[in-house]
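Let's start with one chain on its own, the form predicted alone, as structure tokens.
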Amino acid sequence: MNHNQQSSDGIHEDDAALSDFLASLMDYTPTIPDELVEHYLAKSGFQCPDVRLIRLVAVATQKFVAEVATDALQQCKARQTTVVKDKRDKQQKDKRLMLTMEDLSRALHEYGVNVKHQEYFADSPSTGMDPASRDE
């Protein structure tokens, strides 16, 4: 067998599987609806009737969610584990996690989007409450 019948072999499988995963797309109910991606992408210019295509974005969309996310959490893990370091006093009352918008601000700025907030914006719940509901 020569080189160039074992890339076409190669080329004929790629397409095969790429025709199988966008027909898996149909049968695919994605966590994005198709309504949301279709209104974001005409937004944005796009018009495609193909709903494979609308799905294929919505898997997409839906991935970067769940990277960020996962990145946000080991963001806000890290945080933890060193404000827990810092006090010096291993017992934790609370063993929640509190995710900030500086956990989210590190795991996007990982991905080139940048995200900047007001000076105003409220990280902590308790942020703007009055002083004696603070200790609840």
Given for the second form:
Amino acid sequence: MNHNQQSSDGIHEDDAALSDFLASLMDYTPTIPDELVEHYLAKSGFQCPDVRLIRLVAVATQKFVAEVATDALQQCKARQTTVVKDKRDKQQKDKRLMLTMEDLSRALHEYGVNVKHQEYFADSPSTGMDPASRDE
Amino acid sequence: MKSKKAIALTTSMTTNKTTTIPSEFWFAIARTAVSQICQSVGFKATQLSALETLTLVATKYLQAIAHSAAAFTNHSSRIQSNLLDLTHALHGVVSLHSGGFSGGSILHKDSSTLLLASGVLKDLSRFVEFHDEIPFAKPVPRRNNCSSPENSIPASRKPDHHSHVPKWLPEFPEGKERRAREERLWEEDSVIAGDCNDEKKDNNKGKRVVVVKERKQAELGVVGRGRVRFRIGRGVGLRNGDKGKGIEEDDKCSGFKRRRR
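Form predicted alone already given; the form predicted in complex with the partner chain follows:
All chains and molecules follow, beginning with the one already shown.
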């Protein structure tokens, strides 16, 4: 009997927390604009007039991007630390925090997204060939 | 070398161009939003390729949630998605990239507590609570304002009109078109519609009022007589009518003239 009362109290607390969260989404403005989310949702067949659900999707996407970016930032900082240990003179140049493809691919790899950038970009068929063979 | 490749976040925010192709436009908007998120995390600059890759992943992530939620909705024989469908979709997507979430083991213990015990929703709630609000830089036009090829929703649809009909269906024909094809309402029948047209064309206001009144009386059967023509200010002009009624109508005309003066 007491156990049931405790569980019902917990349910009521969770219910109130969920209601508060949904109500707070009305006042919260995500970085990803509603119009953009509506566009991609409609493109995928998702139809809902409730702006709270649209913002919930926006918040979920924003959270995912922020997590990936934070991981990439950690990768960037870790890489810079090793670089600074090796070459002290380049400390000032590499101090700038820049999102690179290398850090991003490492961060995305943890989320199951395999990203590989091209090793080089061949702008002509002769690019990368041996200069001696190119002359022939 | 890297500094040449790098593009400052602030610069990339200002260079989003509103192209005529909607998909590029929306991708540019998404790129700006993602660059804002990266800036809030702590990045000072980014490679353009990295930013575009992250934007692409973000849009794919959003579409994956939407696809999954729409699938849950259709599986339940519904059109409009609700919070339960979205929560199911979030659980699936989050468990894919994070390998699980808190509360996942008790999620399907009792269906009534599915939403309440969701660790994903609690994480999002914490995210909203503890993260600063960074709104988008500029207002974005609504989707219906752009004529995209995949947008089959008519732009002129009224929001509250036939709300039970899904948006992807073509709009119902307007009342005038439907009536022109099938039937005419009594109000638009030839007599009164003709009166309305006469009213628009006739510049003489006094004559118009009298003729309309006379025709209405004739229609209702109050006065049984033939066609009568009136001329204001020139006395009585009769055709196919008896004299007494003509004089009566003339009195009305002169009375009207007096009122107008």
